[in-house]
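In structure tokens, the next block holds one chain alone, the form predicted alone.
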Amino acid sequence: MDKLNLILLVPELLAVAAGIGVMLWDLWLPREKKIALSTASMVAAVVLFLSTFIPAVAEGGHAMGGTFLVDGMALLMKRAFAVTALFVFLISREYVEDLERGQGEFYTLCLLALSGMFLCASVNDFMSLFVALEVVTVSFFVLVAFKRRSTKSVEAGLKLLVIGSVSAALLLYGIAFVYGATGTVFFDELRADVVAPDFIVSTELVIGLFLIFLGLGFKTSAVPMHVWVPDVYEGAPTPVTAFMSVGSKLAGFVLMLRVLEVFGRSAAIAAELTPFLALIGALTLFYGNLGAIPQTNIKRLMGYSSIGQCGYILLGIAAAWTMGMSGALFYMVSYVFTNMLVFGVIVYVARATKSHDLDDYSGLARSNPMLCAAMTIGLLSLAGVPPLMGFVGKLLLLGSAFGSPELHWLVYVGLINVVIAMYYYLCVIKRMWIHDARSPAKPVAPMRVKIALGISVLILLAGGFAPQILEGLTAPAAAELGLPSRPR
């Protein structure tokens, strides 16, 4: 019974149980009171939030057998996974009263997206973080193409199952391949492997780690993976593609540190897998920002900016010591606030034009300043402005890649970068102050989102202002994690 240690598993269970009791209240609960699973399900995300607090889970250790794990990045993560959820499920509230069917589930299937992410967080081992992966994966097909009468959403969602069976049959491959070289998938027996001075690193054990990265790189949106990102942004239902933009890229980052954790250890691994990581990385700057610059659909515009995004991480991930998993932690969770905040206004915006095209938020500051505002905050934060939480990110990630020799240049690729992505930012801003209103349509927001943008504002100036606080959670979970302070 101590190796199971299901008290470990308790926010994972309750978030599971969550999903199960809200489909089987969806079924005696008439139409007009469907709008109580709305509420069940953010009662549900504040519960499982304050469930990582419980002193024997917040203590930590493992669990099932050596395979689950609870550190200080499964907690930081966890709880980050918990606020993204109970912001969809704000924003969302419109959209599912809207439906004909099915509002039961699509809480249902956040929350059991919600279970994968916290799995994610904890794996230690390679088939449990396959499943988690999938729990995740399988969730978001369905809800991409939730909307079924629409061509657009039942498009995205087969394209979102194509390349997500290709990145599942990539991943497979690679753990194929660690364990003919290592002849194990446990963590705890990998990391006393890689370190031990007779470890060989064999051609099988290398090519097995680009595939898993490769892999991965689908749900972190990394290129070559990223193809299925813009269009799977623009047909999906907008609180799905706000969930999938944070909630799944961010459970795909948490497996890449997890790997990189037991792997980063070897020298000689960590030889090889940077200058893979740092030229992805790269890549995927250059990538999503300048696809960014043409758009014209606000959801596309955000689907090329979260590859740009997903590019900064990478520079932390490719440094592969303390300072660059801080900072990547640190980025991912100021990432939560900045694009929910973004997402939060534009599906109020579309609600009310109809649309998602970047004219429509023309004059967005006399129409509506508040929204204005919170997307002005938003958006600059994402560009890496000063004094928000967005650019000490930034700043993390880049100081970070400088501390390691061999990647100086791919800090210049990252300013150069912010310099590209500040133009398409300073656009959307210049459109909402600047010009006129193309449509008589007024957003609004309930005020039970107005409270959520506004905590994400102050969240955001907290983070810039003294982002120590933040600093004073992620370096800590960064530093459990083993790896040198420095680079070797």
Contents of the next structure:
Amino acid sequence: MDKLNLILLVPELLAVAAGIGVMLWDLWLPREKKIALSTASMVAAVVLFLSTFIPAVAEGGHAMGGTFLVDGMALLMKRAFAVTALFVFLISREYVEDLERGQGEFYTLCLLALSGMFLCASVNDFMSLFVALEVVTVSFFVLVAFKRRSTKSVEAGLKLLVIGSVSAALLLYGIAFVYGATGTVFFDELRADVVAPDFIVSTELVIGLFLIFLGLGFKTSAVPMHVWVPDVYEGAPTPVTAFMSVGSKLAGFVLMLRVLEVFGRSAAIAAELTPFLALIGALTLFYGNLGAIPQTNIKRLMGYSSIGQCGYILLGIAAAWTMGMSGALFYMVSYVFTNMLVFGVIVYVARATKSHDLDDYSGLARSNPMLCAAMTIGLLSLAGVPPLMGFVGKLLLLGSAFGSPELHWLVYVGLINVVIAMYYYLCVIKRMWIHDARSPAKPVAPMRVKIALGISVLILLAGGFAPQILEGLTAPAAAELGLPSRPR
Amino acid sequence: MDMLLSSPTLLASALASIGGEITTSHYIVLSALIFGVGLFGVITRKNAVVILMSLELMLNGANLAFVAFSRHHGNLQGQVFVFFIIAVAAAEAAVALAIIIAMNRVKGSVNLDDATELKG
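And the form predicted together with the partner chain, for comparison with the form predicted alone?
The next block holds the full complex; its first chain is the one shown before.
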């Protein structure tokens, strides 16, 4: 327990090394050879993915004197983060190539953000939780404001900065209260303390946990801290939006799952948290899905859609039992492929049309039916249409909430929102297949992106027809978390 | 939720001990005030630099709470945490000032009311 056990940190150390390596190599490369950095980053993402399969790492355990934990959930999410980063590097190659300067910095910051996400998956005390979260957040401050001559990009960066810092302060104040109530910041001690028979659930502890979930809600775009999402998604460079909508959001969720896993063991704490999280989940669902309807900019639309999707995962988190955790993990993995599929298309359509208007998608089926089909499948999976992976995820999450009688209302809220979401996703699909083309631009995607999009489509179909494959990964990871295996 | 209403609040316990020595509750009330002043500043001020100062105030409110609780419990975890917060806050401030400078270059203003490109 008290050992350093550095071997478990190999993925994190490699990610930091890759980030710094890219930054240094950038200094030596002449302007016309910078494209090699893109290839290097893709290789790094693949190596990082494979590094989670090193036997000593895959076995799991504690490191750094018990402040770092590798369990099933950590491994699964690290793999999901590495795949996300690979996708981002695949779709950002052309975008970064066009930058006048800062190509190396772009990849460095992405890799450092990835190292922060890896850490988020493995935190086992509140200090590492805060530091890991801030590594991701501060990297994204810079990435969002990356086009520093563009008013939109800088404005988005400023908005993210203000709300991100406020939520970090709320999180810290919450942690201070939890520390005050329990006298420790280490999760291992807290896990033992909260189930002790003489443990008292004090007001400070409950206030602290509420503040912690509000602070983490900033990353996951849950309702009180969601206000930045549409603006920042619109203003940020599109590959960064893609990375943020998946990587940074799932980092927030994995931290929420971890905190819930630690404190949800105690039925008394769970009874305080469930109504709070259910309320946030319901508000998030309605805000995201109703806000998406009038949007005319595809990135804003995806911003609201991302708020809505966050609501479904909160359903499973609010239910706080093994099936909810398993459903949340399943949904998070499927979300990686679904959202990256949609953003893969958005990046290349925007490249051809130089704008992000929803009008650009009118008649996309005539100019590029393959991209259009890929986007359609991605949107249908986000909407939760049966043969696709997104449907199974929603089913698991709604089912887990249905398990506890006091959350039945939340299931109805979820079902109503499925219908609302279906409307605006189908509007985009209708525009692509039925409307006449408004712009003469013909979007094309390079071969490597076509292959990646094709694989994502296959995974979405496979996850829909044979969900037991992915469930075979998420269910044991969720069972390890130590929450009750029956609804409360 | 109902637990929040039924038990005595921190403020009440602090008021009860006025006249005696300075207890942990006093420090926590002070930290809550500092945090609240910071939050108020973030919400009401329009100048990005002043907002940054208010954010630092919020973080310092949290720092004070950590140190007070650390003394209360007699362990050092809270004090160590404060060092991490100070380091991260410095990194955050560096990035924040860079973004504010970039904003000043492209817009000629650091007023948040001028940040109106993105809405809808």
